[in-house]
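Listed next as structure tokens is one chain, alone, in the form predicted alone.
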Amino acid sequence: MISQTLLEARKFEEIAEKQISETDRPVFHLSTRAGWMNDPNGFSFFEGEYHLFYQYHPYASHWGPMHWGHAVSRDLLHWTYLPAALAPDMPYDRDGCFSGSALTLPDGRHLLMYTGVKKEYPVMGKEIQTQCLAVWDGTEYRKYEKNPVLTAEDLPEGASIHDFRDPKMFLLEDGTYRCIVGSRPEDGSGQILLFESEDAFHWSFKKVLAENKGRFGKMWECPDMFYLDGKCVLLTSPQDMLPKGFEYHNGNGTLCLIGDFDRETETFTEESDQAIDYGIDFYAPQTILTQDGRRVMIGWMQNWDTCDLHMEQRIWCGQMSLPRELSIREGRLYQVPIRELDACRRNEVSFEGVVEGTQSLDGFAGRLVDLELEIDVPDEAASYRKFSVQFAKNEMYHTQLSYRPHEETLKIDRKFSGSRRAVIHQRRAKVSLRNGKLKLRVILDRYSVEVFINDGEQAMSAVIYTDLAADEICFVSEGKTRIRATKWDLEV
């Protein structure tokens, strides 16, 4: 039977998206159904689509007791909605369904692992996280009899019940799985746990796959691991960081690390880190090989210091990056977006010159846009201290980015995008120039940017909640700048 409590998120769910207009929502970024929208969960293929779950309260535009919601897509850019899939309906799950992800039995069955949360009472604020299962019976996820399948007793000593959470599940070579879990351990910073199955239900403890040891950041949430381009990588999503130069901001943010993995001891060694992205919105990515064999990394494009951005505007909150192909060059992480986007480009408007001071291009203009950026070197004919791109623009609005070759920085600031909240509105990145040129490519989609640096060497993405009268585009430049722009309008 279906329990009354996902029943009622349905039905809700079929109401409150009818309030929601076609026009307030992103074209070719998901975004919630109804309600709140955050982590994306069980990303992966299912009987010939694209499944992407996510952390899920339909009942409003903030977080609250998590649902997964559910969307299929065959190309990744276009989304149906299903029903929501989970609810919190079992004692072990009674305050939420957590993060997790999903793969497909040799049966053909489609297994999802969560976390389930129940609260400790009368001691507030304390919550008992345990790893659970659900299976795709055919017309539900029936959750697993024998839940949770991972408790306090499976544990390494020292790790905490209170942290432990996201399961990621792997199907090895030999027909085993494994699944790696976010954990926090006594020191209060991160780790990441290994645990090993025969058949995906019967889980013991493996071993510490990684530690933070307080380098970056607190608890580690929402895991994923993988193979690319010779390396192993292990992509995770730290709490309460420090800076470290650029590398790294403040808050909750992102972290890729790219080392080697011993296959016989199942040791990961590090060998470089990174942040995943350097923007203002994007935590909790999770990836999947696509059935031509590309590594496409999809993320919550929010984190958890902006999300009150949106509550005087929206009656939902919530929306997923564009998917990005993932590759491994010169020891770093590249991202670029999907390859499918380009087949979207429509009315293709073009302009090599020199700008200087401000200046609006003809056809230079929208917010479904994809705009390609290549910015010279300053030289004596075009010597240029700061140069910017301003978009989502009239009168009142816009958001910029800007660059300045002497300190290699580019910066987005969304200050004047029509917020009145006081959440973060600057990121600066580190961004040397290639060959003497820097290289921009600009995603517009209605409430969002993302911007690909130097053919993805560096990603930086934001959500921007500016009215959609807001769309020209506009160049500043203090000095000359020689640039090459080529903008298409984006049709999805």
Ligand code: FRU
Given for the second form:
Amino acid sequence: MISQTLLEARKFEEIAEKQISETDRPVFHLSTRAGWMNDPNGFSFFEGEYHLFYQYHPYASHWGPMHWGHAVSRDLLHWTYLPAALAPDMPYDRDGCFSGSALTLPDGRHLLMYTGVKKEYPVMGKEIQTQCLAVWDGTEYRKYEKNPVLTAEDLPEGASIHDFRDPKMFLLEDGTYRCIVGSRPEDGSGQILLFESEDAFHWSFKKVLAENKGRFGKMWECPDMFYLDGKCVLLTSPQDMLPKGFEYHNGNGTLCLIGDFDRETETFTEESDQAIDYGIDFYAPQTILTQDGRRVMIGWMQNWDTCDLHMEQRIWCGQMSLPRELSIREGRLYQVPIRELDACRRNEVSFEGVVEGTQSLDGFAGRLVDLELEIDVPDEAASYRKFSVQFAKNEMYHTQLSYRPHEETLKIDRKFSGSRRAVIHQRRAKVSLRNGKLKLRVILDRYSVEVFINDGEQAMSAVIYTDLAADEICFVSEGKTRIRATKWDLEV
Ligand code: FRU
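Can you swap the form predicted alone for the form predicted in complex with the named molecule?
Time for the whole complex; same chain goes first.
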């Protein structure tokens, strides 16, 4: 029997999705089926398809009691919605099924682990967070009868039961299981706990895997961990980070720690840290190892502090980032759009030459766009002070990317992208030139822009709210800039 709460959500989402017109949604970024979406959950491959679940409140375009939405895809670009998978319908998760992960058991069943949330009354509604399981039985994700499987009793001393969430499970080569969970230690900062299990159903605490030690914000949410190019990468999304130079300007953003992992002692040794995204909208990513061995990451392309902008304009809120292929080069995490997108390029136009003042170029327009730009080494004949590309543009709107070579900063500005609110619309990143050149790849999908800088060394993502009629692209140069630009329409 499935619960009334889940049945109602399914009935509701079927009706509500019809009220969202097709042009009101992105084309190749997964958006919420109805209402509200936040974090990606349970990103996994199961029975021939990629599954992506998500934090979901189908009933309104704002956050509410969390369900798990569900979609599947074969290429990570075309998504099909399935009925909502989980609803808050048990005593231990009656206030929400928070983020979690998925894996396939050796007997072929799909297993979900999520955070069950229950408000403690009457103590001012403080939440008890525990970890719970649900197993696919061929028709439904059935909640495990012995839920919750990790509770207050499994926590190390001082760890809060109110901030204990977002389990990511792994199956090890020796057939045992591990899971890492975000936690708040006694000092109010963040840490990641490691748990172990023989069968993925009975879990016990192993150790504290990583600690904030007063750096990188407070509670560490949504951890993920993987080996990549000989290193071990730990991703987590801390709340309330302070900016450090040009890093971590988003308050809630995603932190990437790169280091080594000793398999014997299960110890992570951190070597470097970096932000994952230097734009405005990116949080809580999850990764997967694709069938052909690529490490691919998808994040929630939104920002907790500015989702109101979206809600104001639409009856839905929430879309995912592009799936991004990850690699490590010279100690940094690189991200590029999944290569499946290359096959969607149509109608190539290109330009090579010098730009001065404001210039439109033949064929450069559109809101479903893949644009590659190479800005050449300044020399006597072309020594620019600032070079910008404007897109999603008409007389009223535009979004702008601008580079100042003397400052080595790249700025994204969405002031004129349809927002009617005095919140931050700009973000700057320190971007170094490579042999004097700057390479940008800009992907537009109706209501977003993602910029990949210098072959993926940095990324910048932002949601835009601009009317679709604004589809011009133009280049603006202070001084002369020599550029090479190639633009494709994207047909996904
Ligand atoms: C991160 C987060 C998670 C939590 C979920 C609730 O965005 O706060 O920590 O599980 O969202 O929707």
